[in-house]
Every structure is written in structure tokens, then in C-alpha cells.
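Shown here is one chain on its own, the form predicted on its own, set out as C-alpha cells.
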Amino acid sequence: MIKKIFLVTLLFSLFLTGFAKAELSIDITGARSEPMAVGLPEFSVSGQMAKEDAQETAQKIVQVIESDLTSSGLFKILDSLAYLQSFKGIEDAPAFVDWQAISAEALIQGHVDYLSKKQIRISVRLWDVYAAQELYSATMEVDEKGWRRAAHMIADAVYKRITGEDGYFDTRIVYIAETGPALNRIKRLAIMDQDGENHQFLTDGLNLVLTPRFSPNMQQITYMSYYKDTPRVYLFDIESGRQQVVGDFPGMTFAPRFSPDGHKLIMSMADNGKTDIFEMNLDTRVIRQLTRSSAIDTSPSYSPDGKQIVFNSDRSGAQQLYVMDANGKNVKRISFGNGRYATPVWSPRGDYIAFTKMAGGRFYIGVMFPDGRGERLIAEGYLVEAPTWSPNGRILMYFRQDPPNRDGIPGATKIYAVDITGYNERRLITPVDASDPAWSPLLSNR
């Protein structure tokens, strides 16, 4: 069971002042920029705890702003020993002098009181240096557990003030732990916050797990699994640990993924040699078919909306990518490309596709508008595969398999994010062989 770290009491309030058409900013819709310049000072504590135990959460707060900050290839945290100016309190005034002085851009100031040995009140001011304004202010009260999730809402609040997007720091994501030799792997569900954190695993890896895919309110997760030598597909509730069987279905399963008002699944299962898309209503039980071919329809993913459907067929001889109505009509083809196209997933905002593309021999991670327009390659690899998007889409995530060693025994696989441009690919740290990564919503949204 999944222990819930939650807020006790938030208080997160926006401050914005009239300085809201400020000149500091990041466009991260356009070309690659150079990071911007923050400074972030430890924050001041007060309050009924030990001064050094105090000093110790709030540096740690630190330190997870400026990992979040530092891993979007977006900012850039200044050494410490270069700055000029220590903060006693969250009413000092910064000396935005001596801020410029060392190239600052933006100025990140905190404080951490402990209302009682179990309760914290963070405070928290974003300064724009050059202009000597306050961006904006929060304060928030959580629990002892609580202070890692709220550095990670910190590093959002900055993030969307500074570039005008939504931030994706405070989020979970869900993948497929792998262990085991070969021929005999164990695949378990295993959830873990963006960063690495809070590592757990879900199930204990006595049947085959595999595709999890995150409800849009966090509260459940879809994935397949193999009972007995039979597919089935399921939903985990993360908070209870319990799990249910959606249905058992003819022939294979494959995929299933949410609607985006959780009320649906939609997925592809095969029969009698060929495998067509159906769709769930998961409070009626009610299963309708959405495509009727003779070809392989897999990998269905909704558009943001619902009104939408990608998925890949090979149907016109070769794997590429098409979108339909959610009703099943009006087929298109958007992808035509070399090579073979799997896996679509529409981005949360909906201006983009993501894909897996095989060609050449190599594996590629790939973007494209919904009607197939402006196709980028942003990874590659011996196997790259399963991108799934950040809850603002500017990030995908997915997993890299190494090739196999001079023996023929596969490499191992990793988890992996870049953002839409292509730069910033950063590794994910996992305690075992990691696959099939799902990317949750914002926590803070829910």
C-alpha cells in the first residue's frame, strides 16, 4: 500500500504583482536557450526544533529546488560561494546589487519555521534581480513527511512563473521493475516520484506485469498482466494496494490506456488473427469494437479532448500511425515516413504526437503534429521505446535497452527523458532493470 504524503495544511498562495509583464522569462516553445542564471541561498529556520535538525530539512529542501530546477536543462543554480548575501529571515530585503553582481538573474529565497516537532511552515519569495520586484510569494504548512513533495510544488511554482507553463516536478511515475535472467524475467509494477524518490514496488512479481498507465485523477493505474498464461487486464488503486480484474477478454490483450475522463478504457485485443481496438466503459462493463479490419489496430491513445483516437495499423501493408474519431470513423493516415511507426501517444496539450519509429536497423523516439506534419526525431538508439509525456508536454520520458554483450544476453534497460527539443536527455535512476515508463498528472491538480 502506497503511504499517502500529504499536505496537512496548504497555503499556497500567488502573489503576483504588477511587475506580471516582466521581461524575465523563458519562451520553451522555441529554440534551445541558455539556462537562466538563479540564485538559491539556504533558507533561514526558526522555530521548536534544534537549530542543526532544522538547517538539515531546510538544506535538503534546497537541494531538491535546484535538482528539479537544474534537470529541465532550464536553469542554472549558482555556486554558493559566490554569493554575497545570507538571508536571516523572509522579510530581509535581498541587496539586488549584490545578486547582479554575480550575474543572477532570478533570486530564489526561503524559510523553514517548525511550528512543533511534526509541523513545518515553508515560505518561499521569487526575485527578479535586475528589476529589484518580487515575482511572487507562497507559504505552505506540511507535515513532517511532507517537506520533499513541497520542494517539489516550489520548484513548479518557479517554473511556471518564470516560463508561463505548468511545471511537472510534483508527480509519480509508474513503470516495469525488470529482474531475473533472460529467459526467465521477473516484471513487477514498481511507482516512484519524477526524481527517483520514493521508491516502491506494487506487486510482487509472481505473475507477468506489463503497459501501466496512470488514470487522469492519480488514483488508479491500468496495466496487463498474465494470470495463469491468460492476459488480463486490471486497475490498481494506489491508494488501497488493491487490485481488480477489469474483464477477462478473448485472444490477447494489449495496452489498455484511460479515456481522458477516467470513465473508459481503450485497448486492442486479438483475435482469430487479427487484432482490432475496443473500448470499455468501466461503471457499465459495456465493451465496444472502434475499429473492423483485416490488418493488425493496436496502441490506441486518446486525444486530450476525447474526441480523438491515434493508433498504429498495418493496414496499408506497413506499421504507421492513424487517427479516428472516438466513435471509430473517419480513418486518416498521418504518418509516411521510411521505416515503421508503434506506440502514439497524444500529448496533454494536444499540439503534439509522440511514437516510437524503427528504421535503418535503429530504434527512435520521435514527435509529430496530429496530422502527421513537422515529424523530429528527439532519441535514438539500439531500442528506444514506450515515450510517454510529462503532464505539460514538454518532456517525454521512455526506456533504453543496451545492446546484448558478446554472449548474446540483452542489455539492461533505462528509463529516460529528453525534452521536445531533442536536448536535456537525462538518465533515471532505478534500483533494477527499468521499462515501459507512464508519467502521472500533477499531483497538486488533483
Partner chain sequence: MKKRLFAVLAAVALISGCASTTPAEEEDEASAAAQQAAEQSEAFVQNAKDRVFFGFDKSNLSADAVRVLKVQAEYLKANPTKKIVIEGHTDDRGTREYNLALGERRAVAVKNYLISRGVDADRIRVISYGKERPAVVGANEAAWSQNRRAVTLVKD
Second form
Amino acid sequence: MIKKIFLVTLLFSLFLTGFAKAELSIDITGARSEPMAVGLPEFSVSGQMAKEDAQETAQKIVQVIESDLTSSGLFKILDSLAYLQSFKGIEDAPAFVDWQAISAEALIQGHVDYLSKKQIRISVRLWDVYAAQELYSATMEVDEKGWRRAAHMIADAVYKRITGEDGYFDTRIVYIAETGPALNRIKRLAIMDQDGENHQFLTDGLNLVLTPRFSPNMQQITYMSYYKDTPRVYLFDIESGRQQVVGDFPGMTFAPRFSPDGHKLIMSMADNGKTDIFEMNLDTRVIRQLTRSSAIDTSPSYSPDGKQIVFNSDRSGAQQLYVMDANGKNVKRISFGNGRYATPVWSPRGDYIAFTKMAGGRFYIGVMFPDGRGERLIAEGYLVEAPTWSPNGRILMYFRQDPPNRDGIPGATKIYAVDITGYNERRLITPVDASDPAWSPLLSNR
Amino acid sequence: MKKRLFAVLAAVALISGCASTTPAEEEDEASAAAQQAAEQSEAFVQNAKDRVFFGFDKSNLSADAVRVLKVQAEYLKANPTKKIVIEGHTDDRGTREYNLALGERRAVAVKNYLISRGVDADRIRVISYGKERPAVVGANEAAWSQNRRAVTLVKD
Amino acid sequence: MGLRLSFFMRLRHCPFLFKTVQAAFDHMPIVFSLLLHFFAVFLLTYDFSSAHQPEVVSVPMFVVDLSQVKIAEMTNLPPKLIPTAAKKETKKSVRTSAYSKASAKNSVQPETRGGKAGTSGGKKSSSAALENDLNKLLKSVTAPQKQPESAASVQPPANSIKNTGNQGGGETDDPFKTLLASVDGIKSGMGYADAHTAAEVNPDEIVTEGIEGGQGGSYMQELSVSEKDMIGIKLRECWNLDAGVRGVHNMLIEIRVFLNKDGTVKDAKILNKTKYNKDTAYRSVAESARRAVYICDKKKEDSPFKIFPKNYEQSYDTWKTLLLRFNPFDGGVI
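Okay, that's the form predicted on its own, but what's the structure of the form predicted in complex with the partner chain?
Let us now look at the entire complex, which starts with that chain.
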């Protein structure tokens, strides 16, 4: 009897285990990758302002959100003519079926309330149309004049909730504005919002300036200037406009970059035919030499944790990429492909190193993993150079120069941005020719 | 025409010992401009003796370069009060930062040769412009080879 | 493989089991039922580490049944292929299972583990789910080769599997190529591998599918591999993935779908909530996968889940919940 019970139990258990495993499982490998379809209807308005004026503000905000999200390549805003629902207030519940009908995957609902003539309160809600879920909601009060930044911040919030990563719309770009003849270019520091708005020149063009880079706290820019025919690394204070030379070096200093914590500056110094990498503590002004070779070691860039430095060197005979500890120890070569590799930049999210590659007479912008595997080239041209990362490590910006034509007129120099996937390359509109872009951190994060 | 005018201006600047970093002129035009040059500088500019050229991504001196530099060294020894600035330049087929270093290497190569020929190191200053100040515009080897250069400027 | 077959065999006995258990419940007090449950849970818990032991015990009983299995009915195998490849295969595997004490560990693992091992091990090659399955198969098929007496007869199917493995690999490069553009490669459009992966079935593939069908084993009418693939492909088309998300190369999203009897989606739940709550990038990809389920569901008659009420209406219990495993690259990038 006991034996029988045991057997029955055993069989029953086996049956159960079999059943538990028998749940049908299906593997889905690969996907399509298209911009996410987003419904962005007009924001409703209320409060202490004529309705038309309030609506105008609301429309401007919606336009900035739309242009931000669209420019990322990850979203497409559906044509508002197709919308079946319009919202009267922020409490209006979305009719999900109506939004599903036009294949919207997400929906942004918003409201602008004029608390006074000058103060507005913006409310937004983000919906997952198919799961019929609210994904995000926020309210912010800003001066009416701050509507543009508020719109960027809303776009950042939407971007963050959908992609899971920080946005980059509330950021700025510093770059070199180029004018004048090809043989004697006039170069000036210039700064603008990430979308090209609020453009302004920072220097007058009397001195040749090159390779600007933002400090992590956004208050300073480091760059190289030929002031008094002495090429050196400088710091530029954005608020005061004050410029100061960095350190007292015997030779040319160039290729500066901030450390991720903003307390150190790393750069190259060329003296007597040798170029090595130096680090300067900005608080104590102590200088430390990190590489010692007869080769050219330049374009250093810190890893986001500040523990490693990637740079390019021709110590093997041609330019290749190397990684070393922040103290200069453990130098390891990471690039082994055909061609020459230069200007490595470590992604802020740490997963990639971007670089300029030269091979077969062409220039490329590419990315590789920090150990050198997985090289992928994502832009190509007669001359493409100087990648810079968006603060979330998702977009690469670089400049592109067309070849000169036969009459000796130099090709135009323009800034482009491309997604890390290699798609959605787009040009940044600048008032004049532009090179050496550098992306700021997220302003609202500092 | 514009270019020619420019070359003339450059030569004048050279004579007057102006400190400005004038872009260099093309070879054939250089000799035309040299006719107006003052006696001391003539040896330099005439027959394009103010510059030497380099191979791609190279900073070693060719036999041609050595011939030019010998003339320069003789001139400097004959004019012991003159000081010089050596500008290092590259073509645009490299990245900006690397080219700054490469230009410096080229200028230093010239400097070291002149020192080896007896020129006092204190009289020589080097500066690199990388690819920022090309001599000619063009997307071909002819143009690039003229841009890979070190130019010696005489200062009083 | 032996293990899988033994499941299969065991499940063939379902009616018998039901009857026995029913009878037991009729006559035994409730305490006994508790005991039963307890023991069942106990076995479930220890399933992974000691699963093969009870199976080894029951092997002799299963051997008898194996000869009666008609693989063709379950698997879309063209009739002429059955005797040559598939049938031999099944017999071999029975033998393997007889030796399973020695060889079970390297030949086959329980299905759930096999899946995981496949995805993590697939990092080296740009493989896809199909190839993974094939690799699993390959392993399980080649395992008997180590045993001298079975080596010769196993050879042909092993080769054919290798071939399809290569083809599968070539095909599944596509998502990688198109999700991450490269200027030195073909900067093609936003396309993805078309449905022809399932539509074009060459004989070699059929062999493997046959084996998989016979092996994966279902106690009731389960899906054939091509039907499974079709569902996977349809879901892939519904899945709009942001291929640039941090860590996407190594992500595996598991979603449990609850289906109504008419094949519409009742609910879709993202599993692995801890990671979902902790890792925003994972959350983003998981939500896109869940969206894919709903988007597919909204396709009405084109919904991948419609195949269940259409072809398997009777066995609703077997498909009322599904485990979907979304894997953008299957480790293919690294």
C-alpha cells in the first residue's frame, strides 16, 4: 500500500514538474527599430492671460518639445490633423482606443496655466497608449520667459522615461566658428543651445583658438589659443568672460580636457620634438607628467569614473589608441585595425570609446568597446573629425569638411550629429562654418 | 591675382621683421616677390630657400631639405644678430591635435639641424601650426606635399 | 535529449495518471492530499539538481512506448525523412538516456536551463534563437558520438544540423546589421529579416525541425517549430526597439502573456521585476517588448496568437499562458 502511494505520488509529482516546464515559450530575436510614434496634441490653457496669448505660449512649448524629440531620431510626432481626441484639461482621460487607432505608441498631454501675467505652471502627463498606463507626470512653475528651457526639460523627462536614460535637450554646444580665407582662417569660440538657438560668439577672432571643451560643472571652457604667438591651453570663464593661461610650460600645450570631477585638467605638451601627456590639478596647480616616450602621445580623455585615460600615440610607428591608468601606469594598446586611430573620447556612460580613424585616404568616426573589441564606423568623409558625446552617451557630434574645389575654394566645414546606432545623422545649423564641437553636461543636472 | 598680392604682402612683412605669422606663399610666386626683398632675406626667399618639405607623417630631413638648411645655416652664421622662428606645418590628412605635435616635431628637426651646423640655439624659436595654416589649398598630393613643411622666418 | 524524451513518454501517460490520481483523491483523507502536494512541491524544488534520477528509474517503462511514437504527426516532417534521420535519432537518444547517469550532464539539460545557457554562451557568435536551438540540438546529437557504438549512425543528422546552423547564423546577422548601422558595411534601411525565414524551408531545416518537434515534446498537440518561428517573427515585427539603449546587447526580456480563448491578449506581465525597477534601460526595453505584445494583439486576425484558437482550440490549457523571451541581439554584437 505504502509503495503504491509512493508510486502514485511520484508519478503525480513528475506530472507536475513536466507541466511546469511545458509552458510554451517563444523566443523573439531581433526587432525593428523605428522612431516611436508619439501623439502630442495641443496643450490646453487656463489662467490670467488672454486665451490667444496663452495658446501661443503653449504652442511654442509644444513645438520645442516636438523638435527635440524628433531630432533624437527615437520619436516621431504624429500629424496633429489625424488626432481624434483633443484635451480640455490635464485631468481629461485619454481615449486610448482613439490613439491606438492612429498607431500612437505614447501620448504626451499637457496644460499651461498662467498663474499671473508672468508666471506659468506647466503640467504634463506621458501615457503608454497600448498598455493604457500613465508613465510619467510632472508640474513645473517657471517665469514665462523661461518657457524654452522648460520645454527642453519636459522633452528630457519624456526621453528619460521612455528610453531609460537621461536626456540631452537642455544642453549647450561650444565650438569653433570659422570665417575668412582658407590660408588664414579666423577662428572664434562660439556657444549655442543644443538645437542651435541662443547663439553667441565668445572671442573676437584676433587669436587663433582651437579645441574647446566644457568643464563638468559648465562654468568653464578649456581650449587652446595662439595668444601672443604662444600656443597654450587656456581656461575661459563663461560668466565673467575672463581667460587665463593654464600653467607655465616650456613648450606648446594643447589637447586639453577636464577630468569627470572637474578638478583636473589633462593635456599634451610638445617640447623638443616629443609630445607627452600631463595632468594638472586645478585646485593645487600641481603638474604631473603621465607619459614619457619619444613618441607623440596626445588627445587624452578620461573614463567616466576618472580611473583610466585613453589617448593616441604613434609609439608603435603609426597612430593607435592606448588605455592607461590615471597615474600613467599599465599602458595597453586597444586599437589594432587597419589605418590610423586618433582623438579617442570615452563615452560618459562608459560603454564605448569614440574615435577618428584614417584609412585609405578617407576619414571615419567610429566607436569601439573600451577593450578595443566591436569596432563600428558610423560616419565617413573626406574629413570627419573630433567626436564629442552627448552627456547621456547616446549621440556623437563631430565636424565634417568637404574637399576644396578646383579653384582652391576650401570646402565648407559643418557640425553633424549621429546616433550611436549609426542612424539619424543630421546637420547642426550654425551661422558660419563650424568645427571642433564640444557638448556640455545636462544643465539641469549640475 | 589676389594670391599674388598676398604673396607680395607676405614678403614685405618678412623684410620688415614683422612678428605676425604670415602664411607662406607659393613657390613660383615667392621668387617674384623676392626681387623686392632686402639683401639679407634674399638668400632665404630666393629659390624658396626659406622652407623644407616632409613626407607624409614624417619629420626626417630629406637630402633636398638638408641642402636648403645648409644655405640657411650659412646665412645665419653670416648674420649673427638675426634671430629666427621656425614654423612647423602639416597637410590636412591628419587630426588637429596630432598634427600640432607633428608640426612641432618638424620644426624641431630643422632647429636641431641648424644647431648641428653651428647656429646658436638661443637664436631659434619654434612654433607649430599643425594643419591650421596651409600654404596652398587642394585635395591632392601636390597640394598636400607643399603643406607638409617647415618655414624659417628671419627676425631682427 | 533522453531527458526530454522521457518527459514526452511520461506525458503520454496522462490519462492514466489522471485516473489514478482521481481515484486516490476519492478514497483518501485530505491529509493524504496535503502529503501529495508537499511531495510534489518538494520534487519541483529539487527538480534542477536531481531531476534525472527519477527519470532514470522510469526509463525502461518509456522504452516500450518510444517505438509507437510517430514523429511525423507532431512535426511537419515530410514522410520520407522520417526513417532516415529522425527515427534513428530518437532511438539513439533513448539509448543515451539509458546511460544518462553518466552523460546526462553534458548531453542535455532541462529546457529552462538550456535556454539560459544558450543565450549566455551565444555571446561569441552572432547567433539567434534558431541557431541556439540548433546548437542545443547539435550538442545533444553529437553527445552520443562519444559512445563508440552509436557514432556512425549519428553522423548524417549531425552534419545536416551543422549546415542549417550556418544558414541560421547568416540570416540572423540581419537584425544586427540593420539595428546598428556601419558605414563600412551596408548602410541599409530600417529593414529586418523578412518572414521568408519561416516560409522557405529547406530539407535540412526540416530535419532539425523534426527533431526539435519530437524532442521538445509535447504531451498534447503542441506547436511545430515553424509555427513557433512564425509567432516569433510576427512579434519581432511588432517590436519597435531602441537599439542604442545601454546594455541592450546582453538583454533578455521575459514576458508572460495571458491569452483569452479567442487568442486575444488578456494581460502581459514583465517578469524579473527587480531588474525592471532597478535598471531604467532594462525597463525601457521591457516596456517596448510588452508594447509589442499589445501591438500584435491589435492586429486582430493577423495577431500571432490567433494560431492557437485556430489550430489548437481544444488544448486551451496549454496555451493560455505563454512565456515570451525577447532578445534583441542574442549576444550577437560581442
